Every structure is written in C-alpha cells, then in structure tokens.
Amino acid sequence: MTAPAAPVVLGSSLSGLLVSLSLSRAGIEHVLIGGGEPAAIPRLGEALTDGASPELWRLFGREFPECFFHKSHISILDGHFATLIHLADPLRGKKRVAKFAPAQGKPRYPWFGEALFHLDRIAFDRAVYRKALAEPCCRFVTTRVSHLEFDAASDAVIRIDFSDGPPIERPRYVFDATGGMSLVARAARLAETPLGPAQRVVFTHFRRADAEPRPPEWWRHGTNLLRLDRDFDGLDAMAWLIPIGRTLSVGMSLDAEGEHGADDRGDLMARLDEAFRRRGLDYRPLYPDQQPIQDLRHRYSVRQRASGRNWLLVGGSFITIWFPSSTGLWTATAAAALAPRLLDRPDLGVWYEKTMRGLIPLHHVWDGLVRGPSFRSSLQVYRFLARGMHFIPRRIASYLRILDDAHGWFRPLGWLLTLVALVGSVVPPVMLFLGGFAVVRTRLAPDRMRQAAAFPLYFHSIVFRVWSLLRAVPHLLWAAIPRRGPLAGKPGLLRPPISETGPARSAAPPAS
C-alpha cells in the first residue's frame, strides 16, 4: 500500500497562509494550491481580537512590524450614547510591546491589550505570501482544483484533481482555506446554517500623505463602530472606522436584499461619510484621498462541520459572524496553530469546532445591537457590554490552551479563565463588577454633533480608568432612576426629518 501524499492546504487566501506557514515551521512538507500574490486592494479583517492580535504579532511582529498599528480603544456610536472601551495606553510604545514578540525565548501574554494591534492587511498578506511560498517545507502550485472526491464511509477526502497537471491520490490530510466556497463542504455535502440575512458590505480607504505616530484625535488611536439608523441617516446599517497610520478604512454592512441593498456603491459611502460627520466626526480634511470603493456580497453561516479523519474547514470556510467581533482572523490563526497537531491527532479537529462553536452567541450578542432598538439609556449600554465581555476570557482561555507551550501557561488558568466565562455568561453583571466598569466611558449626547467630542483624560489611561470607575456608580444610577421624557418618549423625538435622497451635508439634531 502506498503512504497518503503531503498535506494540502487549499487556498492561498491569508487563512491558508497562515495554516503553511505553521506547517512549515514544525518542518512538515506540504502542498499550498492557490493563485497570485494578493492584490493591493483594500480587505476585510483589520481589525484584531486578544486571540488573533498577540498570535500574529508573535509570529510575525519582529519581521513585519510596519504592518501593525496599535488599538487602544473600541467606541460605539449608537443612538444618543457614545461609549468607549479603553483597552491600552494610546501613548504606549514600541519597545513596551516588543516584548511580547520575542527573538528567542517565550512571549509574555499582553493581558491589557498592550498587544492589540490593526493590520495593514495590504501589505501584510502581500509579505506573509512571500514568505509562505519561500519556506522550502512549502510546495506551491498554481492551478485551479477541478475536482474533489469524498469517500463518505471513511469520512475523507481521497483525490483531488486539477483543471491541469496530475492529481494527488489519498492526501495526508485537507486544510479547506477557501472561505465561503469551501470546497471539501461542498463535496461532502455539509449543511450550511445562515446566521442572518445576506449582507452587502461597501468599503474603501482613505489615505494622507504621512502618518502620525500620536495623533491627537482619540478616534485615531482604536475601532470605532457606528449604527446607522433610518431616522437619523435614513438607512439602517452597521459602520466602522478603523485608523491603519496614514491610511483610514470605512465601510458599512447593511441588508442586501434591504431598501437600500441595490443602491449605487458612492452614494452608500456618501451616506456614510456624512452619517460621520453629522456626529462630529469629519475624518476627509486628514484623510484626503480616497481610494476605489470596493463592493461584496455575503452571509453570515456556519457550517454543519469542521472536521473530519483527514480535513478541516479552516476560519471562514466553517463559520463567519458580525465583523464588529473582530473574529476573522481569530478563527483562521486558531486553526493554524493546531495545524500540525492535527496531522497525527485529528480529534483535536473535534475541540476546535466546539469552541468555533462558541462564537454564534456572540454573534446573537452584537445582532440585538444591530437589528433591536437604539440605545435608549445607559443601563442598555452596560447591559449589552455586559453581555459581550464574557466571550473575552473564554477566548483567552481558549487560545492559551492552544498555544500552551509557546506561552508556558498552565493548563489550570484557562480552567479559571474558562469559570470566569461561564459564570459571566449567566451573571452578566459580573463582568462589569471585575474591571468593565474601569475601563467602559458612556455619555448621553441628545447633540449627536457631540457623539465624537473628546474623551476627557482619554490619553491618561491609570487616570482615566480610576475616574471611569469612580463615575459609573452615580451614572448608573441616575440612568436607573424611572422618568418621562423626550429620551423615554418616541423613537424620532429629537431626530431631525430625513428627505427622500438622504440627509443633507448640513443637516444636525436640534440640542435638547
């Protein structure tokens, strides 16, 4: 009997990038089937998790550190309420955060987001594309699979052809990089669960001719999130803006089959770019050119699958959720990293799904924010944090038994970090009560021209957070005190009239 062939990643998309790559540095030959260097075009995924953020700085920090750019702060605008999440030093610098990306020896884990980074995924997964395909463990072939045939009775996949040169006869096993297409799905035949209705997402780049290393706007220095409403800004929508150094990316995903799904690419990001600006935040006088807006269609699904005796669907190809999560490349960076493992213990194909698994409450998290009413009073707004948080320790927890011997944990601490989630998921409050309360700032802003004003003492991060925590026990509860009012009166009370085409470049709520 022949032995099986080498290891095949299919696709060359970052995903299976990454999976060659951790491949190639455990020394196993393998089979990277996919196409050209990717274009320079602007791509989803800038914006990184606890899990993806210090794995890729890891791994690639040192060699690649023109590509990272710190993320200090996650702000939602929504409603009347602004609210921001400081999660580092805005004024940390490089040298604190080398040490999580050592040259030799094992990394410190960047409890405090001090290693929270945005990815310039241009110029990243131009450079990690370079680098897989140079790594002599890599065989690279360019070519389009014709064919993938399944045995169903042994639960993996035996041949797969090529629309040319010879096919590979019972592959060792199948890394399924190819997102939403998923081939080794697709001939195995996986039942696909939408997670909501299609999306279509629009989004470009904006650039400036340098970058500012301390720039003095907060909203340069992490994600910003905005919900777009039909009131205000005459569509519904969810938004980001996210700072990359001299480049700003923005874009929005709304309802493809929605009243505004089929409208023109520039007048969505018209819309959005003055959805912004009527919040105060008016981002063209820094960022003056803008790039070509780039336009897909999606859904958000998981697949009824990961894994099999010789296959994984990796990141995208088993489940996608709503991108303010961040978790894209968390779903990809988990796979690869338990890539090589998986070679000689397919089980663990088994652990990676269940914990995939355990993103879809947090995609039900952030659709209540999407899709339910607007923020009406501060306690919705810790409620829904509260709600949120609990997915940050199990995630932890997860990536840390993952990579348990890169980082030298115990296994013991993902055990409590894994209580810790599991007691907030059904005491959300707790949470909040084991630090959210620190690092959350909300403001009631009926002038949603003021959404975007200055954070006091934002740059003062030990200040900020002894304040945050010393303010939220009156403000909550004020915020839990019953009144009547404009702000507990009809949704649109202080929201201005919109026309028919949108809201125009002057347009501003009234102060209350």
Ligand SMILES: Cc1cc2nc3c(=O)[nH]c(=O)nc-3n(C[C@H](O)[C@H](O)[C@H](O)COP(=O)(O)OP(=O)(O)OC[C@H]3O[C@@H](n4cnc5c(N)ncnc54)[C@H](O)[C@@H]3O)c2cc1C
Contents of the next structure:
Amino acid sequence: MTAPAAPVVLGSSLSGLLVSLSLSRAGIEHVLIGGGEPAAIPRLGEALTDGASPELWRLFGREFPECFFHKSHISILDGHFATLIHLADPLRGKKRVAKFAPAQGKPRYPWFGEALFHLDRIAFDRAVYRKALAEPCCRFVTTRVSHLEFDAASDAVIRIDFSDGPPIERPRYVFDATGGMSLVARAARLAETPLGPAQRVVFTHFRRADAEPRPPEWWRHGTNLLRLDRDFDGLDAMAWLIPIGRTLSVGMSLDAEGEHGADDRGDLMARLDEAFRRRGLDYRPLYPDQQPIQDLRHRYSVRQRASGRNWLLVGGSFITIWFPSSTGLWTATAAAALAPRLLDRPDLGVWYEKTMRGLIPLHHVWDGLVRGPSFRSSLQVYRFLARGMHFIPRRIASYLRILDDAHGWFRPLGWLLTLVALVGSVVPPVMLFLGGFAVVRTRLAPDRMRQAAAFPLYFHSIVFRVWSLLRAVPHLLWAAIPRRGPLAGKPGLLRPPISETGPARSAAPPAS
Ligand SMILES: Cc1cc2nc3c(=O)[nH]c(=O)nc-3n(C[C@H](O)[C@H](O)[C@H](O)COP(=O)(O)OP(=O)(O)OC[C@H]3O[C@@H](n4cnc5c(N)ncnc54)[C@H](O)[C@@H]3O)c2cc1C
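Having gone through the form predicted on its own, I am curious about the other one (the form predicted together with the ligand); can you provide its structure?
After this comes the whole thing, all chains and molecules, with the earlier chain placed first.
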C-alpha cells in the first residue's frame, strides 16, 4: 500500500493562499492548485472584523503594511437614522498598532480595536499570492480540477483529476477553497441550504491622486453602510462605502430577481451615487477617478457539512452570510489557522463547522435590517445593535482558541466571553450595558441630507465614549416616549419620496 499523497489546496484566491501559507509556516509540504496572479480589479472582502483583522495584521502587518488601512467605526444609514458604532481611536498611532504585529510570538488581543483594518485587496491578494508560491513547502500547479472522486463509505476524497496533468490519488487531505463552486461539497453531494434570495452585486472603486493621512470627514475613517429604500431611493438595496487610502470602495447588493435586478450596471451605480449624495455624503469630488464597474451574482448559503475524514470546506466553500457582517475573511482565516492541525486531528473540522454555523443567526439579524422595514425609532436601532453585539464576544472567544491552540474544555477567558455572548443572546440589552452604550451614537435626521453631518467628538475617542455613555440614558428615555411615528409633528422636514421628485439624478435639492 502506497502512502497517501501530500495535502492539496484547491483554489488560489485569498482563502486558498491563506491555507497554503499556514501549511508552509508549519513546514508541511503541500500542493496548491490554481491560476495566475489575481487581477488588479476591484474585489470584495475589504472590511475586516474582530477575528480576521487581528489575525491578518499579526501575520502580514509587518511585511505588507501598505495594504492595511485603519477601520475606526461602522456607520449605518437607515431610514431617517444615522448610527455610528465607534470601534477604535481614528488617530491611533503607528507604534501602538505595530505592537499587534510583532516580529516574534503572539500579541495580546487588541481589545480597543487598534488592529481593526480595511484591506486593499488588490495589493494584498497579489502580495500574498507571490509569497505563498515562493514558499519551498508549496508546490504550485497551474491547472483546474476537472473531477473529484469521493468515497462515501470512508467519507474521503480519493482522487483528483485535472484539466491537464496527472491526477492525485489518495490525497492526504483536501482543503477546498473554491468558494461558491465548493467542489468537494458537490462531489460528496452535500445539500446546500440557501439563506436568502439570489443577489446581484454591482461595485467599483473611486480613486484620488493621493491618500490624505487624516481626512477631516468622519466617514473616511470606517465602514459605512447604507440601506437604500424604495420610497426615498427608488429601489431596495444594501450598499457600502469603504475608504482604503486613496481608494474608495463603493457598491451595493440587491435581489437579483427583483424589480431592478436586470438594470444596467451603470444606471445602478448612478443611483447609488445619488443615494449617498442625497444623504449629504458626496464622495465624487474627493475621489474623482472611477474604475470599471464590477458585477456579480451569488447567493448566501450554507452546506450540509464543513468537513470529513480528509477534507475541509474552507470559508465561502462552506458558508457565506450577509456582507455587512464582514465575516467572509473570518471564515477563511479561521480555516487557515486550523489547517496544519486538521491533518492529524480531522475531528477539529467538527469544531470549525460548529463555530461557523454560529454565523447563521447573525445572517438573520442582518437580513432583518437589509430586507425588513427601515428603522422608525431609536429604540429599534438600539434593539438591532443589542441583538448584533453578542456575536462579537463569541467570535473573539473562537479566535483566541484557534490562536492559542486551546480547544480543550477549560479556558477561563474563552468561557467568560462565551458566557457574555450567551447572556447577550438571551437578554440582548445586556450587551448595551456592557459597553455598548459607550460606543454607539445614533441620531434622527428628519432631513436626510443631514445624515452624513459630523458626529461631534468623533476624533476624540475617549471623550466620545464618555459622552455617548452619558447621553445614552436620556436618549433612551426620550426614545421610549410613545409617539405615532418618530417624525410625528415634523412632516414638513421630511424629504419627499423619490416618486415625487422624479428620477434619481434629477432629484430636486433637499428641503432644509
Ligand atoms: C457583496 C460582498 C461583500 C463582501 N464583503 C466582505 C467584507 O467586507 N469582508 C469580508 O471579510 N468578506 C467579504 N465578502 C466575502 C469575501 O469576498 C470572500 O470571503 C473572500 O474574497 C474570499 O474568497 P475566496 O477566496 O474564498 O473565494 P473566491 O474568491 O470565490 O475564489 C475561489 C477560487 O476557486 C477557484 N476555482 C473554482 N473552481 C475551480 C476549479 N475547478 N479548479 C481550480 N480552481 C477553481 C477560482 O478560480 C478562484 O480562484 C464579501 C462578499 C460579497 C459577495
């Protein structure tokens, strides 16, 4: 009987490259199957969360610092509400941040968001591609998988055929990083559960000549989300606006089968442009150079299983959830960090699956925001945030377990975080009292043109948090007073719906 061949990584985009590099760091020889260097076109996955961000910064922050840009907040513009979640000091110093990417050893967890970033995916994917292929443990084969043979009895991939070149028989382990193709899942006939209707995504980059080190506009320091609604914008969609140095990433997702699912991509981007402008967020003069518009269709879903005897569905091959959660690269970094251990302990794949399945309720929380009615009161905003916040301690607990190779039953900090997450899932307001009020600022803008107005004290992180905390109680009490609607008594201040103002681009200037 011959020994099984080396582990194989299928797919050479970012997820596959991260797995490959993780195996190389552990000195494990492997085969990476893929194509050429990633193209220099706008790509998705630029906002990072509390798991992926510290991990990517820890691993690559020293080598490729030019790919990382501070992410200091998440803002949500929904209905007449503008909400800011202040995650980190926007003026944090380079030296402090560098501590979380030490040359040796593992840093402590960056609790105050110091290692939260946006990623320049064009530069990063290319840099990581070159690095992964240059590792002596990586044997890169430029080809495509044409067929996978799966043996259901042993729950293993037993042969991989390629469009050219010899097959690989009895691979030791297969990391499937083929994203939506999910080749192993197909070969194993695993069911795929859709988590919502098919989506169409249109997106692009806008550029400026230079990167300002400290731009004065608050929205140029974090992830900005916008819920477009048909009454005001003429269509329902979820959009993002992410500053990455001299680049601004802008795009939106809408139901592919919906009323506007077949619209021209240029028209959709023009509508989005207008939607931001009608909220007082006019980015075009600051970023005048528009890149080609990208267009894709996909569906959020989860596969029946994430792992088997000799295989793992990496990141998006297993699960994808609503993009505002920014969890895509968390699923990939988690898989990559576990990769070397999975070879001897395939049972860890079950832990991975359980952890990733924990994202499904988060998908539904976001689905309520993206596809449900717009916010009509501050209480609804706080409720949404409270429901979303308990996912954070759980995710950090999982990340710390992976980082410290501590999957055993006892880990005090992990338990504490999991307990907080559990209590928060049962009684969501607890999360607001556990620090949530300090980082949240929400305000009503009867005139939506004022939604992007400055958030006072944004650039004074500590004062911002203290003031937000002090302001929370009277704000909550004020919000709790029953009214017929949040804008009752102020109808004259409302911007009329788009149906009354004509097509998006010719909309009349806002009422003030
Ligand atoms: C609208 C949207 C916004 C997003 N925003 C974020 C975000 O803010 N933050 C975040 O973390 N994530 C985000 N994501 C997710 C993120 O884009 C992905 O997780 C990330 O890009 C990693 O993709 P991937 O490498 O797993 O898969 P892909 O990029 O899909 O790569 C799959 C690879 O498999 C290869 N392949 C396929 N078939 C074969 C075959 N037969 N043989 C060989 N190779 C094959 C392909 O060529 C490709 O290289 C977003 C996703 C969407 C849709």
